[in-house]
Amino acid sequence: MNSAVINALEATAISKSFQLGKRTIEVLHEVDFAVQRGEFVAVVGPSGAGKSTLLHILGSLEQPTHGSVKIDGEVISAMGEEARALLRRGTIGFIFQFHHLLPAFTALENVMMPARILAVPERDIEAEARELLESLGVGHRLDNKPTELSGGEQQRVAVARALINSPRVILADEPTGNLDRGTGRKLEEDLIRFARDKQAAVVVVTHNEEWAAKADRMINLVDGRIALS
């Protein structure tokens, strides 16, 4: 029997470069790491180190110049654009520094949107969305539109939206960067709890040293390379 562990998320020799006139700008160079189910990994490093680019490649929003990305053993970086889009909808939850909520819809409707796209039964979607919003402390804001919410409330709605399809992989780029310390700490705890409960792989780009210290593992990215400690 093959007892090899299949990682939830695996990056192998990821390199990314851009052409700027006659110059080649190398953003990432031979980045290798893996994340297991239920594991919380923090990616840290100075601005311009390639952290956000790496996160976009892990989530198939960008393609690597070289290397591969696997989710549950499947090479997603080799997929066509349509297949990658389908995978993102049902498998990956994205959380960004800015919430990107749809202004015409209520908090509840914003959270339900990704599941509606996957044609999940409406009754199931609404029950799950309400439960998520309640657990994140904004259950009393179901019918409010984004402009009627504080910045912290908007971000918590965005987190609920990212979690609605129970993603196997959660990718977060400075998700608490615009929040006050108390709100940010609560959101951090909620994400860690979700990873443990749902056995999701979580990768967070952050400059918050306190939060990074709570991670199962830290990856220090410097000049597009993983710095060895």
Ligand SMILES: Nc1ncnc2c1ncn2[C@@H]1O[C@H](COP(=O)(O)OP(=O)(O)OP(=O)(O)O)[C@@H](O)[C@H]1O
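Numbering follows the first chain given and starts at 1. If you superpose the two forms and keep the largest set of C-alpha atoms that fall within 1.5 Å, you have the rigid core. Values in this document were obtained by computation on a predicted structure and should not be read as measured data. First, how it differs from the form predicted in complex with the ligand.
- The Cα shift for Ala213 between the two forms, taken after rigid core superposition, is smaller than 2 angstroms.
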Contents of the next structure:
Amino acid sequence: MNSAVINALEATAISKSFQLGKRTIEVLHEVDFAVQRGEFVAVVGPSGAGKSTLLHILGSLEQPTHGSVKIDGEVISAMGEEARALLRRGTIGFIFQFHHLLPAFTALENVMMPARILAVPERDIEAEARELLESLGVGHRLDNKPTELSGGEQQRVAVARALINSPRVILADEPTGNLDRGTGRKLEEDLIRFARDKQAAVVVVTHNEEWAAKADRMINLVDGRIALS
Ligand SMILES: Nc1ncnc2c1ncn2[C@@H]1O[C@H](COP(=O)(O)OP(=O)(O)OP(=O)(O)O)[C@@H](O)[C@H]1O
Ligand SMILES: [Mg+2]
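Okay, that one was the form predicted alone. Can I see the form predicted in complex with the ligand too?
Then the entire complex follows, led off by the chain already shown.
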């Protein structure tokens, strides 16, 4: 790797511990991690290994106890809450293990929301949201609210919402966990294609070995440490 390349996403010596009463639970230990533009990295590892915690820290949803996270060379872990919120809106697309759609809004409105917050022209947002939902196979559910959608449909709407602002960094926590094999596989391919086409840095936590094997790189997290494979 050329040392002059600035990584799209870079974590250095990330440690994370939680305080539960008098007990300190150490979840991540000095994790180093870097992803380049256009690169698709799979994070695998047993339940409780710290995968979701790592992803939340990479996405600035949580702060590391020690260590730093950079996006395009800029240290985000030292930013204030407001600056990090701004960054999450425009730069990071997060797909959660559970979708967190807004129940009062339709599928189309949920997908449009992050772009509306960035004050993109309404007509452009709607066209883009429709196109994304159609490409993810939920174009026939634009006007339905989350409770009127199946679990897999909700998840695909959440994926469209994460992609609407063409984020440079996409973080996904078991995004295909709730989908049938065929739909899951299509979503896997969509995310790999998105990384390549938009030159985004994509990190996906998955238990799906077949998918992980298709990634540019696989990282195995065991007991909060990267295991050498
Ligand atoms: N807020 C918290 N307070 C205390 N402990 C926590 C907290 N969040 C996570 N943990 C602990 O950190 C460890 C790692 O959790 P994490 O959710 O990152 O695991 P994971 O690898 O994503 O597991 P899974 O595959 O089951 O989703 C677990 O032992 C969990 O109990
Ligand atoms: Mg998890």
